[in-house]
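One chain is shown next in structure tokens, namely the form predicted on its own.
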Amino acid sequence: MGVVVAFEEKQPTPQIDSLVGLVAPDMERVNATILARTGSDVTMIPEVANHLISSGGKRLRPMLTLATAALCDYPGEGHVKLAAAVEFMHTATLLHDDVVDESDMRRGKLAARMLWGNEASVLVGDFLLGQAFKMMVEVGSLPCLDVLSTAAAVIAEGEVMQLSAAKDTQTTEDAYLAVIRAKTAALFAAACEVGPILARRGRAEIAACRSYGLNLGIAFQLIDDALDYGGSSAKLGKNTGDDFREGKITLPVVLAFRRGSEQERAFWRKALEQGEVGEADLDAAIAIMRKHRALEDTVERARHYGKMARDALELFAPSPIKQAMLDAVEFAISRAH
């Protein structure tokens, strides 16, 4: 059973309501597009896709596509299809992830693989990727297609990197950050980059939006890593301790392993490399992490990347949408409280 970590500097949780409100009209169109594009004569496809899509995810990535388009005063329609494409890419990776990780839960519900099987989850993920690329082509922007297709390849590379590092307690912090840059942050970065590209903004503004997304994505994942050991199932949308039970090497583990005694390292090797996890072992893992400030320092790292994300937006004039994007960074990090 997980324990709530008392992180320092507890503050009121900043909300993401301003971002949600500002992009709401466009988001309605994105949701309608998502529903339309999951339609298929093959009954299982909409069933599996909608099980995950309708399960209450924040849809932060497509919201960021809409937000950066608004930040750059984009007057057209293309951002709606690209935002839907981004959400389909994300959903496809979740379907594939749950198969690779053998996860039972996703967003507080049984994972699709538990209801329809691994084969259906993988194939429906492939269908969603196909629909995502179809929408990118319909928008007709080769630079946007380039950014999103590159992100798809990088995400797959990140998955393979994570697979090869799985259960390897020798993983370094740099190696782990390379995995989450590819696996998580690449889609955040691409989602933010296509807005200014559509708006035909200059190289500096495109790079600024990409930097915002990349650093926000890293911060978001690091907080998820900390929450797996110190959060609640409601905040995570999966069971606390899943990373531990699945033998995943995340930053809190990397830090605790490096800082620990030989006896503590033997514990991590037994639990993560050999998969010998007893009932009390999650609590033991959390106790070791607390002893070596591994969770607090993971959140501290997340704050560092959050600051870089906020700094990237300094290029843009003050506006309600810019403030909402700054608030989104606080929202991502404040989940640790």
Given for the second form:
Number of protein chains: 2
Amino acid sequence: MGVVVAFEEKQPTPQIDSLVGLVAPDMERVNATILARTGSDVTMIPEVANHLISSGGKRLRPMLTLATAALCDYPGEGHVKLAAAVEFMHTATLLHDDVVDESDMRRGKLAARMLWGNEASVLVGDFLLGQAFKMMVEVGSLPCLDVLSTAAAVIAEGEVMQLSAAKDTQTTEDAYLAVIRAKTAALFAAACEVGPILARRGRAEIAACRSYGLNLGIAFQLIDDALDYGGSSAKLGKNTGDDFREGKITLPVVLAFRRGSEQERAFWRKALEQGEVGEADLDAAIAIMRKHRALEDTVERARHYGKMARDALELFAPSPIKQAMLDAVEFAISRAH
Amino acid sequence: MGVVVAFEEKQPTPQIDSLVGLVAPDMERVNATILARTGSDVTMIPEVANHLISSGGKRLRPMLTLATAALCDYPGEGHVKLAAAVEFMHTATLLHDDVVDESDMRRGKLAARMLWGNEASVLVGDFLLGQAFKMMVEVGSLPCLDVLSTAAAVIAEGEVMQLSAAKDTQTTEDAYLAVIRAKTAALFAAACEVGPILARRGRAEIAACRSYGLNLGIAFQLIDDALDYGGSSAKLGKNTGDDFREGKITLPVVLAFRRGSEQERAFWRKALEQGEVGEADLDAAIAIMRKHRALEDTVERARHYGKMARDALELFAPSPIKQAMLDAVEFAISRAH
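What would the structure be for the form predicted in complex with a further copy of the same chain, given that what you showed me was the form predicted on its own?
Zooming out: every chain and molecule, the one shown earlier first.
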């Protein structure tokens, strides 16, 4: 009897290309706005801002603002400035995060704080926040201002929450979810909510877009967390181990800690709470996670939020932009394979 | 022949009490709003925020919003939230400044960053900025949002400008004025401008209030700069020498450096650019400043801006609140004696 090799139908890897393509003309104008609005006679401001902004981030958040505006047939111009404002809010958060986390690297380049100092990172972040609000005010929609200013406060609250819970291996999954809802998903949600608001859609559609963004944001962060330990595949990315070395408590750790033996818990406490991380410890951490399926289940949890994101869009009629937004969810999750 | 003792008519020291008294009922509501809006389930937020907010700042900036609203007979409620927002913007700036300047003390207490770390100071500052914008949005005046969000960007720009010019003894008086216009006077100006805007006054009155605030802000900062070297009197305050030890270039230094000998310039370079400050150097610095009348002339410059602030209010009819605002200018300047 021969060995039967199952013939797996090859699933095409979900792509984000169609979303990128559909919003490309608008995104060009967002990029021009971003460039124009980082301008200042104080030369350090465009230097620091563009170091990060031009470093190849995916611009996923502004893309969502453009996508939801298109989904809701918004005929105006306001979405371009709001998308740029969303990217500025995100960039400001990254600049401040690097100071808070004392990170050396960001997106494979030296962090701005390593080149210009913590001072510049704090202050240029503040400048970008100020410019973000100026652009929102120029668009002139008070409901959009409400959504985005609330997000700004919630994001900062989430960051402080994370700081308070830092290095605490006892963190529950719920507590962790509360942190990422605030620090990551709130901006995804706001970015998606302003599209239908600008387009003067009804409450149901506004709530649907918000829900899409919120759940996509949670899924996105969970996949990032899994990727930091190599995801569910065996290949390790260039940023593998950053969270581990910084003592960050993420869902893979929460699951592995709870499911682990006393000996394994002692390992996590030593590495994450006391910060005693040796050469071989990252491999050991990944091995413990694999043993308890912590990475697979983190991806599984992400899939759950991804489904909620997809379902939220159900009330919209089929369209290329809707399909591209659904594909984007799959893409976000498939990064972990 | 007996000794003739000149009988000097005793000038009453100008007081800020009448301004404080006139806005007291509104200020109570501002204080309640501040307390309510620093609330968060994340306990570190009210702890850090209130450490600074309750540390006995004069709340001059929110007082100006209340005063200009009263000057323009504003009958509504929006000025209370805008005044609280102005104080939050100011507090956020102080929290971030302490990180940037690596200050140990603030208002005679340990700086928040010494108690909770730089991370908390950065993030709670961001939270307060977010809350400030939320409050402005709640008031719902787009012109006020425009004024305050522009101020936020300008303040950050001024801080970066100061950072770029830091420790540069070649700084000109003009360059220094550009910094304090942005980092200090812009918020005074915005705080004063929103009063007449809320009261739907015309362009002339809005410009007048803005000019009052801007020039009062410049005068206020110049006096602070002089006070850091003991002002024009011989008695030294508790914060004397902070700017000197931090290598900050302020107007007294700019004037003393330009008017000084080569030997004196070498002294300033060594102390401020290289940061080599010995025990006796503050006294030496003050002596050089006195020799060149640098402190007296800084106060004199402040008086010039104070006059502009007073003249700006001329188009308003006499009233107790107007008189109190005029007295406040004198008070701000008289601090240096």
